[in-house]
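Only one chain comes next, encoded as structure tokens, the form predicted on its own.
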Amino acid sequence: MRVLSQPSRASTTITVVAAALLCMGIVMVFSATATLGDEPLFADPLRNPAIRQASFTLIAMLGLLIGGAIPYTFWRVRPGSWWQPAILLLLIAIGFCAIVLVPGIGTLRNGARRWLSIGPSSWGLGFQPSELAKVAIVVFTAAYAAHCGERIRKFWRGLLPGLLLVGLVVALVGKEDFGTAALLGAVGVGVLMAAGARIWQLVLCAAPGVAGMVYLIVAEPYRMERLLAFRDIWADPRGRGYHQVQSLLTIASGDLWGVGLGAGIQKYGYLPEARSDFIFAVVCEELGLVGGAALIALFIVLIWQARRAMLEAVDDLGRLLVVGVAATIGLQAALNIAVVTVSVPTKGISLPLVSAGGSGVVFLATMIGILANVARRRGREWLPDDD
């Protein structure tokens, strides 16, 4: 069998939905960051939210591009060699996210260490480590997997290693960012699973896990808060329920089709972080319901076309890569939507490609472009008259 990279409709659909979610983000912070005063759009545009969204876009575009072309089999476990990029993408990422822990180091935003500032602090740029994890840990795992086979079955020799590792990456996370540490957990276990591992080994595997998990919550003041806020947010409205019941208020006010875009009201201070975690309620607000189901409807179609990239895959590499960032892309969105419409407890997880945001917009546009690349590679039987 020859395997045959080229244009596919489901390739074709990924990168136009992409594309299409890509600059709806840029049309939604621009518009959540409006203010009431007069400072032009361009006076300052390094510290613009706007501008540089718009500026992020476009990386990501490139990196969508670059992760497109490159074969995705460029990420295989190579025996017997020493060049291994995805054990080496995942060294680098549990070493960025051991380093922003460091006092000093890691800078302080919000009550948490995720970010590491880059260029001068006049600059106002940051990267965030747990983004660079989530393509690590979907690369490494589907990588390490995919090399297995059939050892992913045998607990000792094919899932614990892997299993440890991305044991170790969530507990880094987790330290500061529990959302996506529970994210990075769910993506790497079910990778695994989708690789054939057993269901009673991993279960078996979830009990020290579930503790973790207990104790990051625990161990956080916060974080305790927000699960009693969530219990009854009316309770305290103006205080702990606050985000929420503002968070509520925006996406009724848009109704069915929604005040207009740029109209919206609840942006002017009233909701926070409403370029960045809770932009989902904005487009209600200013494109109703309609807009909302809309911004949904491409992510099903997204989620959809990898279903199929992952039914036509021509190796177990490009299969799990496909569940790796399906995943992701589909659990991080549906996080997202379930904190802004208050069916979960809020955690700081962005909207996929569309919330404010430079290093969760263009890792998370590379790892689409893999997606594609794996769409466009299909097998050919070879025939007599092949070249």
Contents of the next structure:
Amino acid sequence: MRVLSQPSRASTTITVVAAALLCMGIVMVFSATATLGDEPLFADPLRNPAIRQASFTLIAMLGLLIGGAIPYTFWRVRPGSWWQPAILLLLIAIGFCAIVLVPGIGTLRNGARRWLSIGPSSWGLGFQPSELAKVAIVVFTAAYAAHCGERIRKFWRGLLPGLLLVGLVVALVGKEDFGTAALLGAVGVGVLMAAGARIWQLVLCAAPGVAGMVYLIVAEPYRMERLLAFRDIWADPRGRGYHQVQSLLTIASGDLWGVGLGAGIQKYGYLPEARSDFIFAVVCEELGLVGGAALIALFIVLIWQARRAMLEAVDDLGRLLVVGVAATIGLQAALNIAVVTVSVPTKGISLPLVSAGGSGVVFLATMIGILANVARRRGREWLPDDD
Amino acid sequence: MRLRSSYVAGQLLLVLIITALVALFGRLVSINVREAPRLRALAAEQQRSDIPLPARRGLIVDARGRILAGTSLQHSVFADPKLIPDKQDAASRVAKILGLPALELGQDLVAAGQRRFFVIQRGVNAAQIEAIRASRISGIGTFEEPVRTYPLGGLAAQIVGFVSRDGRGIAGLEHQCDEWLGGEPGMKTIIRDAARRAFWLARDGYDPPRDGCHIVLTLDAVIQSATERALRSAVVSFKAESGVAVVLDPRTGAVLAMANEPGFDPNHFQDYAAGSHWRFRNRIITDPVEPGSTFKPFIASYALAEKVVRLGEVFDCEGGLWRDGKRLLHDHHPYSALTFEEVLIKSSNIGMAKIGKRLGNQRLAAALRTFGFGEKTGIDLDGDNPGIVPGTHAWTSFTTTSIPMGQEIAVTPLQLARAFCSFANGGLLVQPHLIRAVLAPDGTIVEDFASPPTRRAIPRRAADTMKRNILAAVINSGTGTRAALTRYQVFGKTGTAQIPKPGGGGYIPDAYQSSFIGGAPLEDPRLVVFVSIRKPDRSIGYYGGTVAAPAAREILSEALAYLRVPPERETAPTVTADGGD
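Structure of the form predicted in complex with the partner chain (previous: the form predicted on its own):
After this comes the whole thing, all chains and molecules, with the earlier chain placed first.
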């Protein structure tokens, strides 16, 4: 156990960067929500997406603090005890992910059943189990792999049980949300890899996973369509390619310095999903290449700080939690920006902490709280107390 | 239990993510640099709309600022048939307000189908517009558009002209001064949302229209009106085919009135049949005619100036019948001996023929040149006709005796009036002009057309002698008595020309061009008037002194009073002779 002479500021940096991203999210969602008078900002504040986003961000900040306040060892596997928070969380997530698929319980939005409504439908409140699944996967794989230790290199007794649970969550989420499922799978595998699992075993197990993904693509016509549209968005710029074409137009409109905060035009009905999945394009239009670069830089800083926290973590649980959280945030950001810049086919992936969406910001902020907690405990003499 | 490999795998994953993010930044730069021109053009295409802003057309005003041509806003009602849920219902409600047949309108709306703009009626009054707006029928709207109006109706219509429906000048000054009047349309660029709703002006998206300039004429609407009235009355009472009248200021050549009868109403120019489009023409400058006796003073004054005749010199008028070579000349009244002055006062053809022979062809041609016949007057109007004056090489033995009595040549009414100004202003040939100035929309002067230069036609003495000794006597004791005014001394000359057959070869029987040219007052003349009536009914009258002189008198009387020209006397002159040519 190393003891550093000086405590690092990585934890503070991570918290500040996360808060900055959340604030940027509020500002940009407010901007992207601007309409031409048919939805006045304060006419029905509870239903206004921008005000809701601001409220959720407050909750997310709370999540950030709570996540950071709970010692990360809380999530460790306690041998011989029924009290297993990590496994419990995963089971809850699996339960929600299963329930949401039941017609009549899960709410259809944009043709996908990804939502659980909370309260009367008039509130318009809901939560996305797949967002909870992100936390659950990270916490579970990290706790499980840390508990296994060297055993993770064994296939039957080490890797497989963990991988199967990850696969179950991926399958449940993938039924309705391919992008998030792929992300969950990648993060789960990434954590297991970082824990020391043998690569060849993972590759072997990935084969059926890839087969499953191909099946999912072929089974849902719209996914095929997205893939086809990606090949040449200009073949049908008003139809299949519309979304991507509009995203590119939005980005290019910004030039170096942008048209100015709030002055974007593409959000007025041209760019679909402007405040959620395509908020990055709005940032590029209004704040320009500079704004887009700044946003990317914030994510890079976050991950770089996570890397430091990983290197300096005092135990495997902390290290794996860091890898899991950083991979989730980083991969999601990269995927989202890749989609928005039409570098990969369209997927329903939001920009972490910035895109509108209550569940997303709350759970992701909580994850960053855990990350910050690991970073804070780094380098200190710390012994788990046995309860 | 810490493993090196796990560090490597974890680091690898995070570094990979950072690399991906950096690569995506590169992609962002590529979009903004390599693909940007095309993408920005597409963005602009879908977001921006250019809306032309029409410039307000300038006014045409008379010398005192009275509006001859102006622009007003016309209210109209249109339908967006696509937005009308029940076309029959909408049709019946709109029809009720506008007083249109509901059934037909309903059919029109159904026929318009998916069109987004269908004009139901143009030129709707304010009350109806209010009612349409208040009714709030879905898919029915109102719009305004500028429409050219001529508040004085047909006044000076041939000079002012008219514009096409899209606002371009297509006749008269409207056409000729289109560039000045039209201005330059502006443009506004608006930003639209995806539903095509306009919401704001693009940055630098407003290029204001530059309104057209106003044209100020020398023409005076009051004199024009008096002239048109007198002319119309003459044409009507003598059942004539048509007539023209022009009023000039002999000191400057400024056109005060130009009347063509029958005229037209430029507000409804479309309503005239194709065969009557000659009405649109300003015949005063476009249609040369044989001048007849009104032409005699020019040749006579030139002879006087050249000293080939003397005042009081007696000419043998051969008892009204004279054979010159193969030609047989005759006078309306037989005269034996007439002085030079009397040849003009009595308008003897034989006397004039003898003066012409005395001048000879070269000096006759010079006389025509010095008074500007055969050349354009230089008036600032399109269609300035130079008239028909054959070169001396084409002259026959008849020409020498024809020209002095106004035959074998054709001159425009304006040429004649302009030449006559020389007698009024002491021998100067003025250049007629109509456009006084061009004003910017704010009233500042853009172009100031001061009176164009004059040139000397004949010596002052010859001009004054002509005016005092001969032309005044024509009014007081000759053929022009019906042009006489009580308070002013008029001077002038009548003319009764036969109208040549269009293909040549003689004259149309019983077809006359009855004219009078004159000016007043005698001292410092202010006005020159030319009136010419085409094809009056012979049974009513056809002498210029009978048909045209009273109209000229009417014009002079009204215009002199209007101009507050001090009267020369208080009592009527003694009239001794009756009218005649």
